[in-house]
Structure formats: structure tokens, C-alpha cells
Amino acid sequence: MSDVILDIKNVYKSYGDNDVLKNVSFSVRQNRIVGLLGPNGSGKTTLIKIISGLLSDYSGRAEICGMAPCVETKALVSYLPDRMSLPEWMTVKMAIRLFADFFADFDTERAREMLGTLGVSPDKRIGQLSKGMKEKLQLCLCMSRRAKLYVLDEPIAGVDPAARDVIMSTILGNFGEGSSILLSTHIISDVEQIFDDVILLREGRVELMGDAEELRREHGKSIDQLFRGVFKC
């Protein structure tokens, strides 16, 4: 039985004359945390939308547990977007109930524990939360599912440096055996220690990928230093 959760093969995507993804291929195996890295415009968000089933007009193959993105794979993928999508009048408690009603794999008790750990008040309206608190709430909602693949788009972009270790601990402590994480971020130095593998996108192509520790050893640099070298002006 294959341990591949996500398989991307020769994926192309364009918007008019703008080729956003160009022959992108990689796979994500079980029990791996994979860093999806690249500057703005490299194609990360487009790729994440394909994996999450939000974009369907592309060529090539994308499969989650052997299935192309569809209604069934939405039950396997837990997606954390880079922006809050819930209405600001909704309270945190209401958001928890909504996710529990919508996703059969949602663990309400786990969500409540994470809210307490991250200091998010269940009685506050979303509109009353700071940007950082909104991101913590989104993380709680995403990581409280018992998914096969967690797709995290910039999970610490709006979080102050002091809270990043707590966020990383929350991510590490709440994805289960047999699942994996694909994490897109610009803040590499603070999170690279959790990466098992990395994929560097440049102008819609895979520029570099591999086991994170092997890449460090081969190049004698951290992943952040490799990133800066690849994308220096």
C-alpha cells in the first residue's frame, strides 16, 4: 500500500498569457511536514488552491490519496487560508459549532484545548480579535480536524515572534499518525526546524526540493540561507 498522500505530476496552470505553474511535480508521503517555499508570484497559492479543490482548470495530475481533488477529497484535506473567511459578527464558539456541524472529523474537545493554549477567548466575536488572534483561531479550526493532509498557507504571518514557538508546538502536537502537513511560509528561519522536506518554487517551477536535513548537509547552509541564495536579487 502506498504511503503517498499527495501526488502532483506535471501540473500546469495559466491565467491568460501568464503561466503560473509550469510542469510542477512532487509528492508528499505520510508523517511528513513539508515546507512549500517561494517568493510572491512563485505559484504557491495557486498550487494550494488546486490541492484544496478550489481550482479545477489546470492540466496535469493532482491526487490526494489516489483521488483527484473533488468533494470526497475535501474530507481528507484541512485547509488553512491566508485570510479569515468567517463573518466578523460570529463568535469563536459559533465558529467551533459551525465546523463541528460541517466536518464529520472535527474534534470539538481538541479545538477547545487549543483555544485555551493559544489564549483565544471563546466568547469574543471574530471582529473583536486582533489579526494574530484571528490567525490562531483559524489554526485551531484547521488542526482540530482528523484530516490526512493539512494545508497551511502562511500560518504565522500575523503572529508576533514570541507566539511563533507556541504556534509551531500546536501544529506539531495536533496532526496525527498517518497524516502530513504542507506548510507555505515566508518566515523560514523561525519554522524550518520542523520541516522534514522542502520544495522551493521559482516563477512557477520547482527550483529545489528534497529532505531538509540532507539539503542542509549537502549545501552546508540552513534552509533559510538556501532560500536567500536561490532568490537573491
Given for the second form:
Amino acid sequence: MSDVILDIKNVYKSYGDNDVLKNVSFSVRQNRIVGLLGPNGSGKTTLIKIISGLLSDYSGRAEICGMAPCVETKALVSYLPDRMSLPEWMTVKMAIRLFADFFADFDTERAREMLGTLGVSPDKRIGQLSKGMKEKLQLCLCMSRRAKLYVLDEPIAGVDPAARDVIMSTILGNFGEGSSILLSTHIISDVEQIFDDVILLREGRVELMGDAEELRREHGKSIDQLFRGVFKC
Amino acid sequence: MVKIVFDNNIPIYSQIVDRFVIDICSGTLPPGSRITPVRELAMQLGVNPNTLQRALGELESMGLLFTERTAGRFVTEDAALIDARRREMSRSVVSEFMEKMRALGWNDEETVKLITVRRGENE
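Could I see the form predicted together with the partner chain next, after the form predicted alone?
Expanding to the full complex; the earlier chain stays at the top.
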């Protein structure tokens, strides 16, 4: 069996006459953590929505374990949206139950543990949580699934630098053997140590991609500096 | 092993290798001691498990670590090998230092004197 978990080939997507993705191709292999990097508006979220099956009117090919995004791939892909996807009135406990109902691979025990570690109290309503707490809750729910592919859209954007370390180790500690992670971010320096590969998106095109350690060696620069170099205006 | 402060301009795995070599040479990681399992250690260090695996692989090929099939990974018990590595590292630290002192205009004899004086101050 091939070890490619995610395969994106010649993907184009436009909103009206606004071309958001222009011929994007890359693949994610098993056991890899891939950083999807790009400034605001470079197409990261659109690409992630295609992978998680939320957008279907694109051209080109997107495959998860050999299947185009569909109901079945949703069972394989654990998606962390870049905004709150749960209603304000819901309590943390209810959200856990909802996820347990929806996803066969959801591990309730793990979710409770993780929320405890991150200090999210189960009885609070989502509307009562701070922005950072909401992000932590969504991350816990996402990482509590035993998925093949975790697609994390900006998991650290709203939390303070001290909490970033906790979030990164939560991610590292909870993705299972045989699965992969695609993580989008525009804050690179705090997270680049966990990437195997990076993909730099610019105005809907892949500007640069490769093995993070090779890129560091080749350029003698951090991924963050490389990124800043590419996107200098 | 304490947290490593990484310099993102240099490959992460080589910084992990360097750190292990120093800890083994200094005895912080004593001969025969067990290395924390990859996943756990990767989490502690905040690095990718594949990167850590690569670093540990390199340390194995240097002979400083070895894997016991099921028990895990350990620091070598070959004291001579550790000593040789330690001397080698020390030599390069010393020559680097001497080089810097020469650049400041001290000859080697004067440098040794300065070290002696400095030692006296510390006591």
C-alpha cells in the first residue's frame, strides 16, 4: 500500500472571478507533520476546506487515502476549523458528547484528560470561554479522534506564546502512529520545530516546498526567515 | 535532559546530536542509562518525533547509543569511546579559544598565564 495519506494534484479554485488556488499540487506521507505556510489570503483555508470536504466545486484532484473528499473521508480526517464551530449555549461536556456521537474514532477519555491538562472546565458554556480557551477546546476535540489525517487550520493564532508550547506538545503527544498532520499557520517561528515538511503558499500557488531540515541546511536560515524572505513586499 | 533552546537557523537534529554528545561526555547521561522513549522525549523537547529519531540514529552510528531490541535505547558502556569523544571535543574547544586569544594579540604562553591568574581569582 502506498504511504501517501493526502494527494493534491493540479487543484484550482475560484470564488467568482477571484482565483484563490492556482494549480496546487503536493502530497503528505504517513507519519509526517507538514506545515502549510502563507500570509493571510494565500489560500490556506480554502485548501483545507477542500481537504475536509467542505468545498466541492474545485477542479483538479484531491484524495485522502485514495478517495476524493466525501462522507467516508470525513471519518478519516479530523478537522480543526479556524473559527468557533460550536454554538455559544453549548457546554464543554455537551460538545464532547456531540463529538462522541458523530465520530466513531472519538476517544472521550482522552478528551477529558486533555481538557483537564489545558485547564478547560467541562461545565462552562462555550459563550463563557475566552478566545484562547475556545481554541484549546476545539483542539482537544480534534486531537481526541484517532484519525488518519489531522487538518489544523491556524491552531495557535489566538493563544499567547506561553500556551503555544502546551498546544504544540498536545499535538505531538496525541497524533497516533500511522497518521499525519497538515497544520496551517502564519506564525512560524514558534512552531517550525515540529515540521517534517513545509509548503509555502503565495497568492494561491506553491512557492516553495521541501523537507524542513534540508531547507535549513541548504539556506542556513530558519523556516521563519526563509518565509520572510519569500514574502518580503 | 533539560529543555534545549533551539537555533532555528541550524538543522534541529544536529543540535540534538550535539546536546546528547555533551551530556554523555559530561556524565549527565551516565554510561548504560536508558534514553526516554522517542515519542515522550519528542514531546518534552517540542520537536518532531522523526527529527529526534534521526538524531538518535546518528548517535547510534557514532556508537554513543545502542538499541536493545525490546528494552529500549541506552547510552554506551564503552568508557574508552566516551573518553575519546570527550577529548576530541575538548581539543576543539581549546584550539578555538587559543585562536581567539591569538586574534587578541596574546601568545600561547601569555594565554596560559592569563588562565592561571583567572583561576587564582576564582579560588
